[in-house]
Structures are given as structure tokens and as C-alpha cells.
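So this first bit is one chain, no partners, the form predicted on its own, shown in C-alpha cells.
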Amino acid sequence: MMDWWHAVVGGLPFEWARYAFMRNALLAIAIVSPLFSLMGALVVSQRLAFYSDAVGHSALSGLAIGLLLGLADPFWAMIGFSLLFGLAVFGLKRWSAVPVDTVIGLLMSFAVALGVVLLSRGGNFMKVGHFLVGDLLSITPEQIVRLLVLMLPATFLVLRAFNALTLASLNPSLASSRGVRVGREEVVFGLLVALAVTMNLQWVGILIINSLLILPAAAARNIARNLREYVGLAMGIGLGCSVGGLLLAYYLGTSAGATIVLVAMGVFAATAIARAILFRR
């Protein structure tokens, strides 16, 4: 697959297509962007934007644990801690009297503080800089394969639960009467968000990963007339902004992840203006 991809994209008449790191980054975007946009549509509908942001910040503790354990690649430590963070959020949401946004804020503060303490004790602050800002152009073929292997089942599970989660976000009581186990579906989706966010931190960055998740969906929500349009536009905007931002970053010499987010923010602003004009009429 990789050889075919490099042969096809490498034959394009553009300067950037000559470089393997650009072809790798473009393939990673093609794999991640549709799932991110699909998840983003549900995150926005269910008002979980704060949760997805907290997951990204909580991965700092997983990273610190991985470094202290001497792991060459702290990826699995980050994944494990983020999944535990997700379970803690939904567990406290169900069993405590504290509002869910407060639960998320408390756990995020704890996770970030724990990460800072562990990193300061181990003297590993210099090793985490690229996780904060991301480096999409550093992704390797082996990491792309790992991304594909994990993203395919995650996409299947999100698609399977999409209707149930949408109904639950609109009317939990109606969803329960239709046989939807609302609590279970929320937990599964929350864990999938944690998985997807953490998997891409190294290339997008802890500081902006949440923007990449929610901006395409937020832009689509401004102009979509129904659910089908909402999802389709979110996926199209997500892929278009990711590819456009990557190419723009190449020519400007800027950070790819941050440039993609700025392009997506520009599209969101454009759709917000379009919505305001349409409503005036």
C-alpha cells in the first residue's frame, strides 16, 4: 500500500510531492481526518468539547509515566492513561453529585499536575516539547500502519453507534425507550475519543489537538440543514482544511498542525458569517 501511495503521489507535478515526508503526512491525514470529523460531529452535538480537550491534556501524565519507565516510545503509556481518564470521567459523572463539567475540570487539573510533578522529578521536560506543539512531518511509515490498524476498528464502532448517540444527545429518555443503553454508548464513545485524540498527539500537539477535532464540525453546524449534511460537510471540511493546511505549511515553512487549525478556524469564521447573512434574510 505504501509503495503504491508513494508512486501515485510522487508522480504529481508539484514540488512538495517529491518529498517522502510530505507524502507520509498526506496519507496520515487521509486516514485520520474522516474519523476525526465524524467524531467531532458527535462531540459538538453532545457538548463534549471540554472533555476531548481534557483528554489531550491528561495524556501529559501518560507521557511522563512512559518516560519514567524508560520506554523508548511512551505511546502505549499515553493511551493507557487516557483511557483510564475517560473511565474516571464517566464513572464520576454517574456516581457523584458533581456536574460533569466540574468533574472534567477537576480530573484534568489532577492529570496535568501529576504530569508536571512526574516530569519535574525525572527531569524530562526537554523531551516533551514536540508533544506540546506536534510534528506531523515526522510521521513514519510504521506509525502510519499503526494508525491505520487502530483507526479502522474505531471508525467501525463510531459508525455503529452514531444513530444511537445522536438520538441520545437529542432525547435520552426517547433513546432509552428505543432500547439504547445510553450510559454504555456514552462510555464507549468517550473511550474512542480518548483513543483517537491520544493517538494523534505526537503529530498535532497537546495544545491544539482539540481544535482539529471540533472546528470542522462546528463549521459544518453553521450551514448544515439536516443531519446528513452536517456529517458530510464536517468530513469534507475536515479533509479539505487538513490537506490545505498541510500544503500551506510546506510553502510558508510553518508548523503543519497549527497551520491546519488556523485554516479550519478561517473556514469556521466564513461559515459563521454566511449563517449571519442568511439569517438576516
The other form holds:
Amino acid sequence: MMDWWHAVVGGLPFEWARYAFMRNALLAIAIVSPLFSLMGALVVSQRLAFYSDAVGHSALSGLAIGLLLGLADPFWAMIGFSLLFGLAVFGLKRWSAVPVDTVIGLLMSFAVALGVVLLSRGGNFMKVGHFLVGDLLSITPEQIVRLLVLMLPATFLVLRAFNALTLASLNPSLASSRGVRVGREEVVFGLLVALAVTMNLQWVGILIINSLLILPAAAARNIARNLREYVGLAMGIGLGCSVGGLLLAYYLGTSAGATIVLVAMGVFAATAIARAILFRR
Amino acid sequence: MSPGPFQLQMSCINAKRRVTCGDEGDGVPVERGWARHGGRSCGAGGGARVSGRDPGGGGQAGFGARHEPCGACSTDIRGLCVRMGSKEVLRDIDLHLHCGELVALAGLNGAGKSTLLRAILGEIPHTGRVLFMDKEHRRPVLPRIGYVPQRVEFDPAAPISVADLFATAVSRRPSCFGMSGALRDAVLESLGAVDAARLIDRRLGELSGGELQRVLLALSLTPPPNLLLLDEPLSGIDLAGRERFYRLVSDLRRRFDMAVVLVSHDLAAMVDFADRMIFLEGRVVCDDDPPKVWADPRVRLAFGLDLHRHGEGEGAPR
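Let's see the other form, the form predicted together with the partner chain, since the form predicted on its own is already up.
What follows is the whole complex; the chain from before opens it.
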């Protein structure tokens, strides 16, 4: 399939299509961004945007631990740490008297501080740069396969929980009267978000990954009238902005992840204006 | 207010209540939450205790046959206690709720009304049992519960339509994929029962308070429950809307033959509409015909009714 992709895209009459790294990046983004936006739609309606941001930051600790352990690829250490982070957030939310945003804030500071301490001790600061801003163009075909293998089951699980989560976000009692185990669904979804955010970190960067998750959904929310439009538009906007941003980054010679986020921000602004005009009473 | 037609009808119902009859309704109480796991065919997929027949009406539109009134079924709450920390919020609640009966649950703020409903829903830890009995089952089972919350607080700009709400609650298919024609027909029928079919494509945020409560009522009746819990469904709704809602509930509990527990501060209306009134104060203080509860000195004291004896709005039955 990879060969087929390279053959087809490589045949396009554009300068960028000649480069394997662009073709890889395009494939990765075409696969990941719609799935990521679908998840983002739920993150927005569950009000988990701060959580997903914090998960991204907590990966700094996972990264530092992975590097200290001498792993060549700290991927699994980061995944593991972010899942623990997610569990800690939901655990403290349930068993402490502290509001959930405070829980997230303090755990995020803890994880970042721990990461910085471990990195400074191990002398690994230099290796962190491309995790902070991400490097989409360095993605390899093997990494695309790994991304796909993890993202597809995660998306399947998210879709399966979609109704339960939506109902729970409207009214938890209503949801449990219909057999939804609200707490369990929340935790499972939180862990899936942690997984998805962390596995895409390396390509988009700790600092901006959250915008990629929630911007398409936020833009879609401005103009959607029902869930179908909401999710469909979010996925479409996510895909469009990602591909558009990647190509724009190529011609401008800028960072791909950050350019994608700027394009998505532009779309968000456009939908906000559209809403103001369309829904004016 | 004089004893209205509802009270007269009510006494007929009370008389009929204990008559046994062949239960031809669905009466298939499966585990709570079958709707999620059973898909659209209403009950049939619920698993555990389905008795051969498909109560879903064999693929027609609609969410299952109504339970014909029989007088033989009831929901039993036995020895229900709720503790929160060291405080006993509810103590030894024993209630027997007949199908077709509209029970008003009254009490001051903090008396444990909402807590009782949430315990019945299984949402908060409690001791004691909530069981449903009918002729079809040898052993009591969990009742199928419909629930209308007090006030749904949600983002008014949320992109969720009435159709989405139903799809989300009754179907397994992710509601972001839209709904099938058959499901849409069934939802229209459900909404029709509360005179809200025209609202199907409206966003929840566009509905008025009364419209939203009717939509939530329709949802709670989809599929028909054995026990319907209404938690102050009308706070903030105007008088005409409330009157209409009570009439609807009163009518529906007979059509669906379900027990209804209604938490309300609308005492005067409750005296007119309810078959029975329970005054709760951490435990059941009074449980009787509404006029008797209304006349009970403990209730009158708690609600300060005698202070208003000569006032207007309190409207005790005279």
C-alpha cells in the first residue's frame, strides 16, 4: 500500500510530490487528522480541552524517563507515562476534594517539573527540541504503520463510546438511567485521548498538539446544527487544514505542525464570523 | 380548586388496581440499560430475561408494545438507606409502587427527594433493594426506569438536535453517523405522544423550557418503562406549561401502565393530579391519599401552610 501511495502521489505534477518525506508526511496526516478531529469533537463537548493539553505536556516526563532508561525511541515510555497521568487525573478527580481543573493543573506542573529535573540531570536537554515543536517531515513509513495500528482501534473504541459520552455530557443522571456507566466511560475516553495525543506528539509537538485536536472541532461547532454535521465538519476541517497547512509549510519553508495550526486557527476565525452573520437574530 | 375530574378518575383506578388480569403487555423488565445494548428492537436484545416474544412489535416503527394495565405488577422498594459520610440521608424507605399509579413525592429542600430518585436509579451507593414484580416473572427483577431530570444544564450552542438526543440514548450506532429511517419514524412516534413531533430537528438549545421537558419526557418513555421518575421536572416552567405537563403525565401513566414518582413543590397541583402523596423527611413521614397528607399537621407545619390559610395562591382542596 505504501508503494502504491508513493507511486500515485509521486506522479503528481508538483515540486513537493517528488520528495519521499513529503509523501510520507502527507499520508500520515491524511490518516491521522480525521481520526484526531473525531476525538477532538468529543474532547470539546466533554470539556476536556485542558486535560488533553496537560496530557501533552506530561509527555515531557515520559520522554525524560525514556531517555534516562537509555531507550533509543522513548515512544513507549511516553505512552506509558501519559496513561498513568490520565489515571492520576481521574483518580484525584474522584477521590480528592479539589476541582478537576485544579487537579489537572497541579498534575501538569508536577509532570513538567519532573521532566525538567530528569532531563537536566541526565544532560538530555538538547534532544527535547523536536518534541516541543514536532517534526512531521521526519516521519518514516514504519512509524506511519505504527500510528495506524494504534489509531484505528482507538477510533473504534471512541465511536463505540460516542453515544454514551454524549449523553453523559448532557446530563449524567439521564445517562445512568439509560445504563451508561458514566465514570467508566469517562476514564476510558480520557485514556484514549492520552494515547492519541502522546502518539502524535513527536510529529506535531508538545506545545501545539492540543490545538490540532480541538481547533477543527471548535470550528465545526460554530456552524453545525446536529451531531452529524458537527463530527463530519470537524473531520473535514481537520483533514483540509492539515493537508493545506503541510503544503503551505512546504512553500513557505516553515514548520509543518505549527503552520497547520495557524491554518486551522484561520478556519476557526472564519466559522466564528460565519456564525455571527448566519445566526444573527 | 375543587376535587377535579382527575381525582374522580383516580379513585376508579384505585379500585381497579388489584384486579388481576392476563398480562399481555411486554412486561419484559430487563437489566437497566438494555436500550444501549439491545439496539433498536426494543427489549428483544436486552439479553437476560426475554421471553420469546419480541416486544418491539416485530420491526414496526415504535419502541415496543405498551404494557396493558393489569394491576398485577408493581415496583417494590425495600429497606433503602443512603449514607453520605457519617450522615444518614435516607433511612429505611419501604415503598410499594403500583403500576398506573402517580405518586407525588413532597418534602422540604434537603429532605432526600432527589437522593431517593438517584438511589433508585442506582447512581449513588445505597443499601436495600428496588425490585419489579409482575406475573410473567417468578422472581422479582430490576425495573426498567425512565427518568426526567430536574433541569438539563448544557451548552445552549451545543450542536445536538432532538433526533440526536434520541439516537444517542436508544441506539448503539454512533449518533454522529445519523439515524436510520426506521429509527426516525420511531422517534417521531415517541415525540408524537407528547405532542412534540415537530421539534425533531431542532437543536436542544433552541427549545423552550416546556418543550425541552416534553422532549425529555418522550425520551424517558422510550422504551416504555415500568417506573418513571420525574425530578422536579417543571422548575422554571410557566403555569400553562406545567398544567399541560401534569395532564400529559397523568394520561401517559395509564396508557403505559407505569408507576410514576413525581418530585414537585407544586403541592396544590399534586393534590389534584396524584393518586398518592408521600411526605419525605429523611424517611417516609406520611404516605396516603393527597388530601389526607395535605391535612396532616406535620406536613402543614413543615410547609407553613397554616400561615397562608387566608392567603390566595396556596389552593388547598376545599
